[in-house]
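Single chain ahead, by itself, as C-alpha cells, in the form predicted alone.
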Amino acid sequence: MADRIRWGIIGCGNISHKFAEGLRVLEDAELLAVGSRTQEKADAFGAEFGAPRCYGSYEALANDPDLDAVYVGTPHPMHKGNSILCLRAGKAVLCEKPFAINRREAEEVIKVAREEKRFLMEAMWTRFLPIIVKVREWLKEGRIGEPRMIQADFGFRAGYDEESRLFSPHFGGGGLLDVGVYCVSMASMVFETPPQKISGLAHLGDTGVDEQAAYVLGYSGGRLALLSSAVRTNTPHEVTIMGTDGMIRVHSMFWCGTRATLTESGHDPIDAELPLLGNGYNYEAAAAGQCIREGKLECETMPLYETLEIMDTLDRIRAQWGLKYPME
C-alpha cells in the first residue's frame, strides 16, 4: 500500500462534505473518488473537492481497484448495505455514526469485515479530537478519582419537515440516532462498559420519531449517565464528568469541542484549550489511515465491540419508548 491512503466517499450529503473537507489537511491521504446515486451529484461533489473519479453508482465506486478505504456517509438505513458492499469489494470502511439502525445490522457488518479481513470502524469523530484525547488522559491519570456520574446533552431545533430524514421513520429519524449517539458514546468512553439498567422518556412527534428525550443509564456500582437529545429543542451541548475527587467539564458544542476544564478537589480549575487542525474530521481519517497502514482490522480508540455495545444501548432505549423503525 502506498504511503498515502486513497479514499473514496459514498454519499454526497452534508456529512460527506465535512469529511472531504477534513481530508484536505492530511498530507498522507487523498480523495480519489466519490460515488452517488446520480452522476450529476457525483460530478458536482468531485468538482468541489478535486476528486478525479466520479461514479454514478455506489457499486462502481466500491469496485474501483485503486481505492484503499471508503467513507460511508449515506443516511442511517443505508449504512449496513453500503458498508457490506465495500467490504466485499476488498475495501477498508469508515462508517458514519450511527453505525447501523440497530445491533443486529451492526453484527452483520462486523461479521463481513471479519470474513473479508478488512479494517472497519465507526466514524465517531468526536473521540479523536485533541480535547477529548486530553479528557481521556485526565481520566486515565485518575485526576478526578473514580468517575461516578456523567451529564451530556445534544439537542437542536430543526425546522419541522415530515419528509426530512430527521423526522422520517423510514430514514431512522429522531434525536437519539442522529445526535443522542454522541452522548451514549461519551458515557461508554468514560465508564468503559455497557449500562446494566436504562430508564427514559421521549416525546414522539406526529411522525412517530423522538423529537426530544431524556434517559438515565445505570452502571455497576451505582454509576450513572444522565443524557438527553433532541431535534426540536436547543440544549447547551455540554458534558460534565463527576468523580470522587473532582470533575471535568467539556464546554459547549462538546461534539466538536476545543475547550475543557479540570477541577481537582482542593485545587484551582485548569483550563485546556486545544484548537482543531482543519475542521476536525481529519483526526478520525488519520487514525483510520494509520490503522490501515499497520494492517490492523479495527481501531483501539473506537473498537468494534464497543460499537456493538453502543448500538445495543440505543436499541434498549428505543424499546422503552416503543419506537421501532419500518425496516426493523
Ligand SMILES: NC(=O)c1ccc[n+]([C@@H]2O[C@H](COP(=O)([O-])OP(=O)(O)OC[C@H]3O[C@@H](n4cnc5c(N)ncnc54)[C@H](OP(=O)(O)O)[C@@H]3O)[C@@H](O)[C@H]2O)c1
The other form holds:
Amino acid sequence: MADRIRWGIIGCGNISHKFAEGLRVLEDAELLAVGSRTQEKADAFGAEFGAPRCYGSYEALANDPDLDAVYVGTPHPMHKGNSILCLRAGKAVLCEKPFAINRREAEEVIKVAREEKRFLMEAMWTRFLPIIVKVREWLKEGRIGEPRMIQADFGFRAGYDEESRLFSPHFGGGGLLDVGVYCVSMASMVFETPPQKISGLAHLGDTGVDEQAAYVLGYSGGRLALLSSAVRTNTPHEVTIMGTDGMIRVHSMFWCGTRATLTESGHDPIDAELPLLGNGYNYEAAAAGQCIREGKLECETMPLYETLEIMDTLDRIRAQWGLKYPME
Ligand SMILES: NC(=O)c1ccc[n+]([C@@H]2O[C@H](COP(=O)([O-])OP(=O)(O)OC[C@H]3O[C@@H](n4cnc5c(N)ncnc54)[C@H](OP(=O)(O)O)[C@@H]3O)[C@@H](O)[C@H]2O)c1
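Write the structure block of the form predicted in complex with the ligand for the protein whose form predicted alone appears above.
Every component of the complex follows; first up is the chain already shown.
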C-alpha cells in the first residue's frame, strides 16, 4: 500500500466534483483516475482536477491496477452495480449515500466486500465533520444525560423536473433517500440502535415519489426521533438532541455544519464553532484512507452494520407510504 491513497472516481457529476475538490487538501491522497460513461466528460473532469488517467468507461477505471480506492458518485440505483464492479476488481470502495436503493441491495454489496476482503464504506460525510465529532464527544461524556428525543430536518426546494434524479422513480427519487437519509443517520448515531416502531406520512407527487414527508421513529425505552425531509420545500436544516440533563443543537445547515450549542441543564449555553478545513468532503476521504492504510475492512465511525440498519429503516419508512421503486 502506497503512503498516498490513489483514488479513482466513478461518475463525473455534481458530487464527484465536490469530492475531487475535497481530495485536493489531503497530503496523503491523490486523484489518479476518473471514469465516465463518455470519454469527453472524463477528459474534462480529469483536466479540471489534474487526474492523469481519464477513462471513458467505468469498467476501465475499475480495472486500473494502480488504484487503491474508488469513490462512487453515481445516482442511487447505480451504487450497487458500480460498487460491486470495483470491489470485484480488488478496489476499496467509498460509496455515496444512500448506500443503495434498499437493504437487499446493500446486503449484496457488503457480501461482495467480505468475499473480496476489501474496504467498504457509505460516504455519510457529515459524520466526519469536526462539529459532529464534537457532538459525539458531548454525548459520550454524558453532558446532556440520556438522549431521549432528536429532531432533524433536511428539505430543499428543487426545480421540478420529472425526469431528474430527484423526481424520477427510476432514479430512486424523493426526499427520503436523497436527504432524509441524513436525518435517519443522525438518529442512528445518537440512539445507537435501530428503531422499533415507525410512523410516517408523505406527500407523493405526480411522479409518485415523496416530495415531502415526516416520520417518527420509536426506540426502546420510549426514545423518539422526529424527522422530516423534502425536495419541494425548504426547511431549517437543523438537529436538536434533547436529553435528560440538557440539549444539543446543531445549527443550520447541520449536514455540512460548523456550529453547535450545548446547553447543560442549569448552565449557560456553550457554543462550539469548528470551521471546515477544505470543503468538508476531505474528512470522509481522510478517514477512509486511514482505514485502508491500516488494512481495515470498514470504518468504526460509519460501520457497515449501521449502514444496513439505516437502509432497513428507510425501507420500513417507505413501506408505510407504499413507495416502491420500479427496480425493486
Ligand atoms: N454527499 C453529498 O453531499 C451529496 C450531495 C449530492 C448528491 N449526493 C449523492 O451522490 C449521488 C449522485 O448525485 P449527483 O447530484 O452528483 O448527481 P449527478 O450530478 O446527476 O451526477 C451523477 C453522475 O452519475 C453518472 N451516471 C451514471 N449513470 C447515470 C444515469 N443513468 N443517469 C445519469 N447519470 C448517470 C453520470 O456521470 P458520467 O456521465 O460521468 O458517467 C452523472 O454525472 C446520489 O446518490 C446522491 O444521493 C451526495
